[in-house]
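Shown next as structure tokens: one chain only, the form predicted alone.
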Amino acid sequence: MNKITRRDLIKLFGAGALSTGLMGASSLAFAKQSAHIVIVGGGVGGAASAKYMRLLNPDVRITIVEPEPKYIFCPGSNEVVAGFDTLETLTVDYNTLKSRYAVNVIQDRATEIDYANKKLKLAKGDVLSYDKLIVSPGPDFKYGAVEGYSKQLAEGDFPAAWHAGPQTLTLRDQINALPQGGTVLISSPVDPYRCPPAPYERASFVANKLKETNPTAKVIILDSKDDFIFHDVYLDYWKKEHGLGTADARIEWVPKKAGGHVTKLDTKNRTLTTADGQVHKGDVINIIPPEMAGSFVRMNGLAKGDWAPFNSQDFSTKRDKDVYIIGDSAAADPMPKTGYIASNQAKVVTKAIQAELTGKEIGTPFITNNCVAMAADDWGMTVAETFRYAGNHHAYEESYVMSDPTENPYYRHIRAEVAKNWQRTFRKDIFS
């Protein structure tokens, strides 16, 4: 088992550092009798939970269970598809969480919760006891929603590229190899799904690249919705830069009401068929499937339907008060499924756990979502949302301010710079 012991830390930093808590953890954080906070998933929600739990409490033991040795941020992966960033830029490891925040990271897959005995079983055979369990495994795809599509095809010639990684590079390479005058089909899913503006950002980036390298090619977005976030801004951009609505348009958007909902993939003929029978042929086909809670959530009885319900004040699950659910698997409507939301849900959960451990009242949660997107390097957009707990176990009350189309290039440029800096600072907030 990959475990940092007190002896290991003394070797690295000396006994004085531990005794004075210079790394944020006291000697109690390594004692068996201390409260043990176990976290399933080392993505944004899980890592934020570990870091902020340590900042709140130097005495608890904290363990993350995560099968992958590194994490690749999804925010920024559209830049990789377009070819002006790399996966290496988006990749982080767990060394800082281990060394600076004394978090034990176990590289394994969590399989089963023993609710009665408060234990977590792992795929390699280990069993962890917990006092509090935070579940943040991210979503799974519903490949079967599109006839003919599958996980195997997504990992091959028809990448979804919605979890940043090898599929991102496959899609990038396919677009680079697109024949002159070719067509890229992007299928956008029904709500809710991770990062709502991302399909339209991706389409914009790809169209911008084609404008330079393959100007007679086009991008067609086949949408399972009639509306989406930043709708007015994207349509304004596409009209100005890519001739949307004209015979020579480089980008087309087909909403659901116009027959955009994709139902079938034909791999042999490289076509997508929509609900009203329209057939679209593509040289590159990028299907973003609808999503549901991760398999760990569903197999452990935490989901109701596609998503996992929770108690609004502290994100404890409906199944067990000592098990918490955050991130994309949670039924958190009206909150969108974004990494930023997951990181702020993590802060609510860790404050609730800290309050319970110290005998204090749980406060009133207030969650923010500062989300960004771009259409081009100098064409950005932002949304600032707040979600306030309404009390008495009601859903959260939402308010927001969102970018509108503007003729002022200065505003568009500033918003794009905000988006770029948001990505960098967000990564640092969670993993440094």
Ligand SMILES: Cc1cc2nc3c(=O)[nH]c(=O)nc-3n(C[C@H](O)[C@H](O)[C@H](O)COP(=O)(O)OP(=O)(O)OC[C@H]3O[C@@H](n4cnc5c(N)ncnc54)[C@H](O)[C@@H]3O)c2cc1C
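Between two forms, the rigid core is defined as the largest C-alpha subset superposing within 1.5 Å. Since this is a predicted model, take the numbers as computed values, not measurements. Positions refer to the first chain, counted from 1. First, how it differs from the form predicted in complex with the ligand.
Positional change of Thr406 between these two forms reaches 2 Å or more at the C-alpha, relative to the superposed core.
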Second form
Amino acid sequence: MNKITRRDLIKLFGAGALSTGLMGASSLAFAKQSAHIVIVGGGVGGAASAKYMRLLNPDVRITIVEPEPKYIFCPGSNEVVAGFDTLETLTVDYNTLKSRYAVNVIQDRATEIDYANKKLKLAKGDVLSYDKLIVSPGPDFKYGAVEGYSKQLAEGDFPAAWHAGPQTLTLRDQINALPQGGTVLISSPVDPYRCPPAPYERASFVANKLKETNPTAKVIILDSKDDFIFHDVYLDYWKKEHGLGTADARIEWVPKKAGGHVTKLDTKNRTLTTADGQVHKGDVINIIPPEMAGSFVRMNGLAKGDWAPFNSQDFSTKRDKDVYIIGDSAAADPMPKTGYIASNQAKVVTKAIQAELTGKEIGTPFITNNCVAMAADDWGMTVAETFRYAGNHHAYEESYVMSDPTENPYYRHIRAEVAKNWQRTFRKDIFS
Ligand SMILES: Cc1cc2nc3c(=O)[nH]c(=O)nc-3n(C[C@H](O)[C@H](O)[C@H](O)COP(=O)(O)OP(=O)(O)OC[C@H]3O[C@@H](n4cnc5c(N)ncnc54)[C@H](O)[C@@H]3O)c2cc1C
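Requested next: the structure of the form predicted in complex with the ligand (the form predicted alone having been shown above).
Complete assembly follows, chain above in first position.
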């Protein structure tokens, strides 16, 4: 059992802080001395919250609760699927957060919030007192939306690979083992889901690889939508590079209106059936299921429907003002579910908490998203979005500038370089 000991806490926070807080003093008295910020989830949103909270305030105690010893970034995982990169490049640990930013990382799973007493229960039995609780556990998948699909199948022969890790490698290996002229089926979910361009980026990377290794093979995207971000840029690329629309096309995109919405998986015959009854056979079947807020969020009454609503100015939850929700689990529409957004929401939350702790005004949040995606090594695209807090009736106003398919090809090359550099600097921004 990975219990934090009194000696561990003294090392992290000093003996003075230990006499209160975790040991049970009133949270108000505690907050005046050294507030305890507890964070559920050590992924993009949670880890960014810890680091930026520390940068704002050297005195608060910060604890992350995260079941995994290391974190694997999803950005870059499509490159791993296509064999252009390794999972090791995307994997980070919590050592720098612990040593440089004095963040206490407890390897456990948060289970229950005791709102009345401001305590967080963990799976292994520990109970943490908090003054502020930031929740960023990422999404859960609705496997049941596709009849015949399940978590067990996703962890086995039918990987979703939408949470970077072992499934990413399974999918990579299946694509490597694809028979000559074989078919890869990718089922793209309904909105909202994490990283809107990523299914199309994955399809492009896989097709590019097959062009080299297995040129008569095919990728079919069965889509539950009629449109997607960077649609025109991807279609343009697929036409030029993979003969989209011709009899020999290496990529096919089947939108919802053409019967692309997948409803059923038949594991024995390796087929996907769509809403209008079309049956597609695939040697490799990659179902990206629809998503909802993580189970911790739903079990603790923070979700309304699939996602968790919040007060727009500071991301405090509707359920409790000292509990904050960020990242993919938050009902943050029109903001997309991206790591870039999760990390910027983390900055808004930590500034709001710091303002409250120091008696200052929260201010007006302004959130950006610079989403970068690629179709190939020299074919990148970007969208720069801003979300301006506009008061409670109209929470966020969005404006954006997006790549367009007619632009000078030189810019596509530059955008691909930006995408690659972004991944590296993004990982550093949060974990270094
Ligand atoms: C293929 C792919 C490509 C992507 N590319 C990009 C990109 O280029 N740019 C971009 O901005 N975004 C990208 N994303 C999206 C990005 O990864 C997510 O939006 C981001 O990780 C969301 O952060 P989060 O903190 O909400 O969740 P996560 O980063 O998933 O972190 C959640 C953490 O919470 C932990 N957790 C869960 N439950 C509990 C619990 N009960 N107790 C404690 N801990 C818990 C999990 O173990 C996990 O470590 C991509 C995603 C995919 C799938």
